[in-house]
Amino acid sequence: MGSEADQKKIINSIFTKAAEGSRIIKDAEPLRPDYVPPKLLFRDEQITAVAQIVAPILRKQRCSNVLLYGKTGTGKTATARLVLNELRLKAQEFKIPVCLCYTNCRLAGTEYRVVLDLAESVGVKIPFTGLSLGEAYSRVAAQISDNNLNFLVVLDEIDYLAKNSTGNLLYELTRSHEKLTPGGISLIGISNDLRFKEMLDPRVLSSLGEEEMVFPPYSVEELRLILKERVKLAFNDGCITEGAVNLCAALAGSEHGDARRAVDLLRVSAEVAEREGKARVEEHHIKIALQKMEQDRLIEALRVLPLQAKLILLSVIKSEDSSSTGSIYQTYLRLSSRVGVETLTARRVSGILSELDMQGLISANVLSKGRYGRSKRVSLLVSKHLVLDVLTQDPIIAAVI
């Protein structure tokens, strides 16, 4: 065991390289998430298809409301935001008012924060708290219409408000045309989740879905030349290897075209080799990146599900047969009780088995058993000390571990 000395000694010298900077990474703004590249590879097509959409409003009329689809990484966001940024500049250019904002729902959390966001963007301010979300959207919409503005909004994750919310915000959004004189509202949707649309009012769905476009996932040759770009941005010369950002693009590519992911695993692999005190990237270093970035995306994913969600996993890894829905369900009803909780139908549960299996915890595949019926053939897919290990930083999970 180090003295107090030695321990001081290994903290200064961590402080002392992390201030004299990074020797492989020259920007590391490039490799952010949000960030917005100078050009979009490979996405002419949908850039061009958004700007014709959105271009009446520089002649003061409502543009169409359109819905951009696709996978996570597959350049919606960005479009949508390259898009909105050069319509911010073209209307100050011929000074015509045009009020925009761009809003992420998941971020945003409510309805309510939702319309802070368009009360800010529309020069109105509305208390953190003490309203009602009726009330403050009439504020907003107040102003629209006594100022007679043209208002784009861009609702990115608009399908995390479509799901948790009472969906009147998204109702008084698409209706405001009718209501709004003068002045409008135009919309802009982002989804990862092509089937959000079924649990919307049809009477939102036809107003919110005038215009749809499905974004591709890249191909792998199309992730290597956008890491590339993104290596001459962020990187030092030759802190890279040409092997390390094929096997990149080459892992991205595999699952689903992923850029965002391509990205995060430079970054990340860019990290191992700094604490690794090596002056550039290799490919064992993608590997290595990749399996801490897998273990991270698994702890948040566990981390972060519901308490119910929770239990029916638990129940999983403590029921005698695991792979019986009924003794699953059987376990889940004692923990439940335990807990303190209310207990949920088979029904319900079944229904939460087939969510775990979407996120990849469980594999939960339904078998016919004839004339006895289906049911479903239940196994983890995850390691089992590493779920008990997240479930016990619940406190009310730990208690029936």
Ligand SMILES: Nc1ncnc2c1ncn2[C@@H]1O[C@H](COP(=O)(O)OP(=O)(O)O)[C@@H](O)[C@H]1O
Second form
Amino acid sequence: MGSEADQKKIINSIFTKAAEGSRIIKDAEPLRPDYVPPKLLFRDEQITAVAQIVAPILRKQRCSNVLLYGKTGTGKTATARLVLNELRLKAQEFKIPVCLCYTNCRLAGTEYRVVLDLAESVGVKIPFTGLSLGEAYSRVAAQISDNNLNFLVVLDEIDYLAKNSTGNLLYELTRSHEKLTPGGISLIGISNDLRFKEMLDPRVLSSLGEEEMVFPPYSVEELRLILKERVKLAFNDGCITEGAVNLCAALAGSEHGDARRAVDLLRVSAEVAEREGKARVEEHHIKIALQKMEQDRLIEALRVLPLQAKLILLSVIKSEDSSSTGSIYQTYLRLSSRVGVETLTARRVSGILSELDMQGLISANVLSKGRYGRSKRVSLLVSKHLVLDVLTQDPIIAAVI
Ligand SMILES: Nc1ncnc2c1ncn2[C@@H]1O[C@H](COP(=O)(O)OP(=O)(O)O)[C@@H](O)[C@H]1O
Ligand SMILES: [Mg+2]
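Having seen the form predicted on its own, please provide the structure of the form predicted in complex with the named molecule.
What follows is the entire complex, opening with the chain shown before.
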């Protein structure tokens, strides 16, 4: 324990640094995940196409619905927001009444919350709870037809709605142009999940996918140039080396060219360098940042595992010496009865082990195909301490660790 004077000195130096601000970062805003840069590189084709699709809104017509697809960090959200911003400005310039809404379905979380966003955009008040989805939606629809509104809605991460809800809202929205006269709703749906079409009601899909556009991943070279632009906006001159930027691009491009990951790496590496008291981000800071991000990703993946999967993972750890599926199942039986949850069959447990394998948390290799089915050798692929740390945060699991 330091003396009183020592403690004050520590606190003082932390606060002085905070008050002086960052030496590396001149503006943190461009490093935020939802920042829309003034210019998007390598996306002229997509921007032009989206602008052409939505342009009829300015002639007071409905526009075609469109689906934008592509892996994460390929610029879909940024493209949609950029075009929407310009559309709003143009409508103001020409005094054309338009009604625009951008909402992220994953962040909204439920169909009802999406309707709340729509309601706010069309200027109708809806209580936070108490109405059925149908009633809430009818009020939005009534407002649109009563006021003859031309409503353009961007539903970002729309796959979340298809996976986690009844699908009623998408159904209502896509057939609105048959029902709503006058006024109308046009939709831009955005999805990171390429298989999401398979989950949609065919009627919804045929309406939503009037137009479709795929956003390809960026090449490492493209990422490098995107990062260089971002560095100019966010970093003080000379506060990151060229080698560090190149490494960021190479690492972010190693899975698929993901600009979000690239920008996240920049931000986290600046934090790392700053905490080390350095005035410049160098390559080794990027490597530390990558480890930190991967660890955060892993912690999050472990945290959100269902209870049974957590128990099974714990069983893997606790049956370390004999890591066959049989002995893991024995451990699981013991743990699950102590916890007091439903006991799954060996077959279900084996299925969950395969899922954990697919998530990269364990590896499960088939050992032999004996009379009693296949036996697998299972081993943990991630740090045991980290897994135990995260599992302890779950009070039910903590009781048997
Ligand atoms: N072409 C681009 N030029 C500049 N920055 C980009 C470009 N594409 C993506 N970004 C940046 O990368 C991050 C992720 O982009 P985003 O549009 O959110 O991707 P998506 O919605 O496809 O997952 C954002 O910070 C965004 O500003
Ligand atoms: Mg997005």
